[in-house]
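In structure tokens, one chain follows: the form predicted alone.
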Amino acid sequence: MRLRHIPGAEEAIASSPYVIQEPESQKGCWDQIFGNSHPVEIEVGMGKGRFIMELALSHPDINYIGIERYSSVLLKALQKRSRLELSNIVFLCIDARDMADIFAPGEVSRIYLNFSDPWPKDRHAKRRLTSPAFLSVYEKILASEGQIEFKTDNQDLFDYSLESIPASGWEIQEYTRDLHKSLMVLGNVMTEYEAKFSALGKPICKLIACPPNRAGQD
């Protein structure tokens, strides 16, 4: 992914009250960051933050953590965040592969993966956020009844995910290849990309899955 660097982005992130610095030191203690024991939900690759900030506004009884590794993108989310009265959302500028070093087992109740980079070349498959390598990380931090929710407009990535997730021992609980024409659209919150693609008439795919320690418990 090529992004235009914004001068001063790193400095703004380092000084922002909305970004947790040295998040490894908070492992197992995220309730202290938020000052309560509400469930913690994460969006990996949050972009400009429209999705997760709308969730935070709608659900004050849930704590949200937005993860974005690209400083120039996170800076735009911080500008939006500064205009909102919220106490249940913070951001991290990290690589998602490091999440098991930042969250304790069972500390996260839900992980959102929205319009992730499809990494179309086979040699890059391990970089996909629904690859076995990433699923292993999610499994380490999700609660016993935790879930991932994945949305994409990329049919090839969705096909890959429908295979890789069960192959890793996870259970796909529900999925659709046209979200906005299915019952799964109830309560749906759109991302920037979703709004753009939907306006063009492009179908949105979505699935909900649970890790091996959850599958079969219902």
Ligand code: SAM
Contents of the next structure:
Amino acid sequence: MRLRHIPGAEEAIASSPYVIQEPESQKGCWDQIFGNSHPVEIEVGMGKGRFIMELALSHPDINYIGIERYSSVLLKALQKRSRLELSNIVFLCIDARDMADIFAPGEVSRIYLNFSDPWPKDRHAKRRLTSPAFLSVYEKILASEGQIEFKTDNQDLFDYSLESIPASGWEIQEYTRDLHKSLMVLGNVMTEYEAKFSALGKPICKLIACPPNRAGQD
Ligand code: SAM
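Would you mind giving the form predicted together with S-adenosylmethionine, to go alongside the form predicted alone above?
Shown next: the complete complex, the earlier chain at its head.
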């Protein structure tokens, strides 16, 4: 995602009714934000938000939280959001590594990681959203039946994830290296990056994984 500082972005986000300010204070009480106890699903690194807003429109019985760390990117999502009638989606302008301070254990049902930055250099591996450090954050907040869903066009990041996820004790339940030609495409919702890369003929990889068995710990 090309980043350009947009003057006024921080101020627009700080005053937006769609962005939860000081989200740490909502830990364990996200039901109150939505006014119901529907499952909560998160997209980490939602970019301009096409994917998560489309999900929110088609699943009114699920609550969605879009996470994006850059205000200039989130601003674009807010502009789109303001044109939609939705009561089941909010946004957070945070770094996803802080999610365990914001969500209580078991408070999240599903986490989507779509076209995450690949961070190809070894010394940046910890920044990859499927690195052991991030997996341990997801594990802390996911419900016992919770899952992550990860899509990317980047073969190296996908190969890395096919190793890092089981190495952290997670189970990869399903995966494909060509989503649009696989049965996993049923119900697929395209992201901005997915539309761009698949139009260029790039195959899209997808996996679904669940955290280590926590029987006896809940
Ligand atoms: N998910 C969108 C899509 O598929 O079209 C956007 C993909 S874009 C390549 C990745 C986005 O993730 C960027 O907007 C980036 O700022 C955000 N991001 C990356 N790491 C993040 C983190 N640790 N916390 C929050 N957002 C992050």
